[in-house]
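Starting off, we have a lone chain in the form predicted on its own, written out as structure tokens.
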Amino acid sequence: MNAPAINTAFASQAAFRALMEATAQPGEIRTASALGAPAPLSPATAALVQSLTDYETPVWLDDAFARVPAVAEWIRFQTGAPIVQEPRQAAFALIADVEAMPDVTQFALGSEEYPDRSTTVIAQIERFGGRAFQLGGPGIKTSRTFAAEPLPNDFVQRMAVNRELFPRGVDLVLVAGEMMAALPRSVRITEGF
């Protein structure tokens, strides 16, 4: 194995580990990075794509990503993952324009028997900070303050609908540059401090 392949393998393992830690601790920020991905893919989004997808994991791109052919080409070259046209067909959905993100019910929600057959949504934001939320639920001792922007105006309501579907629903990963935070379907989110 050559050095770039080894580096990519280590980066993929590190990204997977960071995502598992972020999912276990909702709202805690972790880092991951991959090199050579075309804009507008952020380093952490690219690392997650390399770590989580392969030829059996369909990926859906929002319009902002789909308008850049190099994004789909990079994903196919790096992972072999097929690009699908409908959000419900996707194991992973990549969102570059988070304010225009489809409602969670537009994605695969899994079933009572197979809740893992749902879409994981990876949404790029500008930064962690700004608009504040309180998080509660598994992995959070009492509550945790979390801030991120931009997000849809009805973000809290969307996440409440998602939580009501539990054990079905989508898991959300927010990404800003090399940073990521997971908001799994089990998390409770309220506005403000």
Given for the second form:
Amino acid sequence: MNAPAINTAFASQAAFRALMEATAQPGEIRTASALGAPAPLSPATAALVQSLTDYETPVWLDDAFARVPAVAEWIRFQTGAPIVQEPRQAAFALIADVEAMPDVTQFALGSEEYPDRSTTVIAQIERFGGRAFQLGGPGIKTSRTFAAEPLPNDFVQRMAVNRELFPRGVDLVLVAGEMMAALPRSVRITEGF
Amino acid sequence: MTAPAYNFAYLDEQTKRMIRRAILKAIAIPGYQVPFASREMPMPYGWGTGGVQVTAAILGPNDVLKVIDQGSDDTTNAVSIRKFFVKTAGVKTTTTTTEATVIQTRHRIPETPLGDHQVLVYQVPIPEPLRFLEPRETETRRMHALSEYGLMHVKLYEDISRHGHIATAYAYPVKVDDRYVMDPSPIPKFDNPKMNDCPALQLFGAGREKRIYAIPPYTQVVSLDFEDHPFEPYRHDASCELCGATDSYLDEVITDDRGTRMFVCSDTDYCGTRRAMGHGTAAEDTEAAHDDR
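What would the structure be for the form predicted together with the partner chain, rather than the form predicted on its own?
Below is the entire complex, every chain and molecule, led by the chain shown above.
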């Protein structure tokens, strides 16, 4: 028998709960990890993919992920999620090269009536540190300092565009190794300390 | 038995993933009702099937669960849901508000302030605040899309013109983060101010109506009102006969067939804790203190 060494129900719950808490408190860092995913999938990205995707959730891969066939194979085998070519069709978009990530308007943004029909973008970065931002909005008592790099140069403008679309828009999850932080569409973000 | 009869927390993993995705969208769009594929649960609609599905989707083996019905830990609904999760998830349960990590509630918010490590899960019968004013889902959805909430103010105004004040006493509509008008579930309007800037994450599940919505921590929640008729929480002008509390929401209890009545805290944990600290009459060993296992 190929019984899994860990209880998949618990692993899946732990990764979801980490992201739920991260989304409820934008900028707070939580951890999750899954074993055995091929590079460049980081442990937290792999854990979120296993926890949240299945045959109902089309997944889009950026060029850096799509270049490695093992990534798509691992996702298909582990979750059964279809891999799509258009970011607009995706429930989840995985980004390995964050500086080359498409503009938010390239993804599914939902409609005014159904803003939930939008893409969740999971983007891998190097670390939570360096370039600093101020966050505000739901989930944040007054304001929260948040740091992450690398990110596109015009990151704040992109997030402002996303906020302008509210309640439409994408929800962004940043991942560094086993760590994750969420910037849901409700967040207000400015540059600086 | 060598194999567990249920998956952890009853629901299968695919169902949990679907509910979890809906919860994440709900948190990202505070107050917006996310449709989800609500499952049949081994209890009838109206018994908290929405709340149970949300709780089952978020619950982990280390959670401590508290379930209240109208503030009470020991009424049928609360006891049966608590037993359900003891049986299907084996989680630890408590009646003490401060010990719980997940609190499922029907129609009350605990008196004890919640912390940022806690999740409050509401059972919701009718999630659409505009439903009694506009029966068509296509129309209410359009109204939410356009933030067109004039009809709700007309309803509250009609209350004032008919009764002299806003007569809505429970399920009092709120506006979340200045965008969506939301039904807070049938909590008394006494509880409405507790939703504003609350450190805990608040999740709402409507099983029959197949909707999930959320208020993230520290989010602005405003009860709708008028400048000349400001929102006022209602409370019986009395103190609890058991613990003497003057700040808690009170239930009116009829004690005989000649109309004699008493007022007691609706929140049994709050009342019991106060009595244990020496307020009011001494606490007896209540049913709620017994372990369900």
